[in-house]
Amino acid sequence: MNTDKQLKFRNTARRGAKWLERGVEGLFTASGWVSIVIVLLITIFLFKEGFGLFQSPTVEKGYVLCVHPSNPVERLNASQIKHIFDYETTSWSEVGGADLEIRPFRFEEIFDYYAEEEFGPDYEFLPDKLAEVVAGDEGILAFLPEQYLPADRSGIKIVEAGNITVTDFFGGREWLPTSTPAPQFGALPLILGTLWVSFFAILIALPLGMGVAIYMSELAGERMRKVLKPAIELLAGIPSVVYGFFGLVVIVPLVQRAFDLPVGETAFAGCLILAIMALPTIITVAEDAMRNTPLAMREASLSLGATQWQTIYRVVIPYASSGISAAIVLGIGRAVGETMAVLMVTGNAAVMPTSLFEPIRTIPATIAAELGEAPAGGAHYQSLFLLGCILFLITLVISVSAELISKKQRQAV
């Protein structure tokens, strides 16, 4: 009888354990699917907001550009509009019109032509006065609120500006999202600035990182390695803002004095900071890859008469080449995605990079600096999301490359 009870108890316990295992398994499966759905939703939201920029008008929303009816110009792009209102383009012949001087006119300038009482008590005559100004000047380019245009538009002509295009964004050389009447969303300086700083940071970090990795893997004693490895891994956990403060206080003045520059916040200072931040990743991954080289291969090389250095660069490094490549790629990924440290030491000048000793701006720094000021849903807001899409694609390519290289390493082992 007792045996039957024991069997029943055991069977009940087994069934309970199976149900518990199934419940835990279902919980883990649900967690995985929820994570996947969240990632997909974030990605969709990011690209949806970003690509909404190409539905935004070139001119500020609610405003139009007006010219004299006799003006043959039908369309102006964002760059042409900016140059006209900055008085850099002064003749209509430069934008496809007649050889006539351009006179930019902004809405508030109407008070230079008429006294306020002439507009009527409720400004009901304001549209007519605006039309008179435009119709009376063949060279005018007026930037006016659409709500104040006259009902009868026979005396004015609206110039088509269209929407912001892919060429404007990816090929534009000016990033001035608060410019009026046509904000400039040229992301090329930001993209090149990001790649520029990351490339030179890796050029600095790679030889240093490889040197330390070789020393720790092949030359350092066990006691020294046990001290160095945790210390280097600890560097990876330091917040980026701390690196930024270090760069601002130490590296920036040092760069300014060493190269006799007017300011120390330059691309070179950003390269040095990013190189320091990428070192722990490069050292750790490369060192682990080299230590995974089979001892038999080292002994075989030494037994054939090779020196220790010959064994390192002819056996160990070639065998660990996939892991070393992964270390480089991951180091690049760290450099590309860095925000605060770069924001603090590079000067934040959205200009085309031509020298390491000039201020620049990167994509992450731009997003961090401007997102809080951009009106939600506006063109500026959408442009920052589109920059996030670019950064997402860059880091995705880097991550996939690192995974493929690591997979190749595992297969080789």
Given for the second form:
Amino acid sequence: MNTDKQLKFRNTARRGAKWLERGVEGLFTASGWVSIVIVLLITIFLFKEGFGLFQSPTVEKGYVLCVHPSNPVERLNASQIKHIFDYETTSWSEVGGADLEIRPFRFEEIFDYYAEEEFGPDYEFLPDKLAEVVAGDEGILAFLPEQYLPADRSGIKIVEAGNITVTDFFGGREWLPTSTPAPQFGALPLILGTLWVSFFAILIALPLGMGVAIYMSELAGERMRKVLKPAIELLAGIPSVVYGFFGLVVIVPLVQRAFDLPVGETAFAGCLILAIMALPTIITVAEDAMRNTPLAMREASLSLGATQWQTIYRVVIPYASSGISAAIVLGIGRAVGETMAVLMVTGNAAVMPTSLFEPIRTIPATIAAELGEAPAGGAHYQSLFLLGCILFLITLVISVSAELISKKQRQAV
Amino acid sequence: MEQSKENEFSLQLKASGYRLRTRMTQQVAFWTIRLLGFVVVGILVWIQGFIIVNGAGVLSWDFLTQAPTEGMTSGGIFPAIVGTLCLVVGSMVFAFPLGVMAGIYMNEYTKDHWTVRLIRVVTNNLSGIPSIVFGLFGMALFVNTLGFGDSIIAGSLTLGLLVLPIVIRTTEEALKAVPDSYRSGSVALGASKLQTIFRVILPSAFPNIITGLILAIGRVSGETAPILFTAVAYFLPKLPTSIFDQVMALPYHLYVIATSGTDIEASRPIAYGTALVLIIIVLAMNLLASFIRKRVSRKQR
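And the form predicted in complex with its partner chain, for comparison with the form predicted on its own?
Everything in the complex follows now, all chains and molecules, and the chain you saw is the first one.
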């Protein structure tokens, strides 16, 4: 009786333990997959929001562009609209119409045409007055809210502006997300600005980083390495705002004085800060690669009468070349994604980069600076997510190519 | 080498000249490289020294324990310290267990299976994603979709995702360092897999796992971009009372008073002080991590 009970109890306990074991195992497995889930979620959310931009109308939501019925122009694109309302495009012939002066008309201007009381107590006559204005001017391009369009559309013609297109975004040279009536989402200056700053940052960081990597793997004694290694770890650990702050109070005035510039907040200041920030990545990866050169190869080179330096640049560096390329790629990745430091020192002017000594703006800095003001779900918000997608894709390409490059080295061994 | 004179004497001369030349090149190259090494150390000393020298005078008990006053041009940074502390604790509560469990799964359950290789590649990619992209994602998912609003919990989750790869990687490394004889010994004594993990492997790998936690804390306390749109406020007169409150945070505070404060010149000293506090946190975390690492390696020897 007693033993029976004990046996039963022991069995239950054993079964319980087994279930517990299974449960915990399941938990571990689930956690293991969590990175994949996160990356998938990031992709879904970024692209869902980002590609929404291409369903957004070129003209602000709730508004339309109207012309005189006799006007042959059927559609206008975002930059044409912007240039018309900036008075840079002045004739319809420039956008495919008759040789007629364009008269850009914003909705608010209606109050200059008519006295307040003419619209009626509830603005019920407003649509008619608008129709009157449009019908009365052959060259007009009116920017009107949809809700005040007249019921009778015979006196006006609505111009198609369509949705924001892929070419608008990737080919556009103007980034003016808050301009009315047609916000400009030309990401080209931002994309080029990012690549521009990162490229020159790596150009500065590479010789420095390679030198230190060679020093640490080939020349430095144990004592020197013990100083350098933690120093580089610390350099990697300094928060990017601190770099940005340092850049703002030290590098920016320095650049301004050294090159005698009107402002110090330039692409060059950004390059310098990014170069410092990319150094730890470059040094660690390159040093690892060089350390992996087999002793036999070094000894063979030295025994052939080569000096130590010849061994380094004829044997060690070629052997480690793929690791060094990985270091460069990862350094670029670090520079491309850096936000705060760049935001604080580059001046943030969204213009096409032409010189190192002018303000510039990068993708991450744009997101950081503008997301706070962009209403959720709007075209501006979506455009920032699309920029995030670009950044995400760039870093994805960088991670994957660094992986492939270092795999190549492993296979070569 | 292709010079026209071909007598023996000149050949000898050339050989010694070549040797001399290679020696010279080597000397020049080595000194250049040494110089570059010093330049890098110099940069570090410059940055750290600059902030320490300028910030040391500001640092005081009052600075650390009082709220900012007069439009953030005087007073202390207490709310920012509390906020950063909240974010650090919140993100670690989320990321540490998850990361450790993921590490256990990858090293103890499915070693070198294709799934693990895939997870490893993806985790690597995750760690390469810029922090601002995490900020975007956190805003879309936690703030807007899940409706947390700008809050400690949204910021903590975002930061947690950001440091997850660090925790996973250090856990994996730590577990790899546990000799296989421990595992077979434990199993031979009749322990189950779970018992082996919890009684044998984790205790011996624990100090190394902790270094991952510490490094993650250092990273989290300095990150600005991910919390920009998920957690932080420009200025808050009161401390947070729940996880759904907005907070101030050290890195964002530094950004704000360095670039857009009410009076940038007047708030400079506070900026130096804040930067110094940030650097001290990072320094302390790094030192702590390397101290633990050193102690562990000595013990294992």
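All of these numbers come straight from a predicted model, not from anything done at the bench. We call the rigid core the largest set of C-alpha positions that still match within 1.5 Å between the two forms. Numbering follows the first chain given and starts at 1.
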Tell me, please, whether between these two forms the C-alpha of residue 355 is shifted by 2 Å or more, with the rigid core used for superposition. no
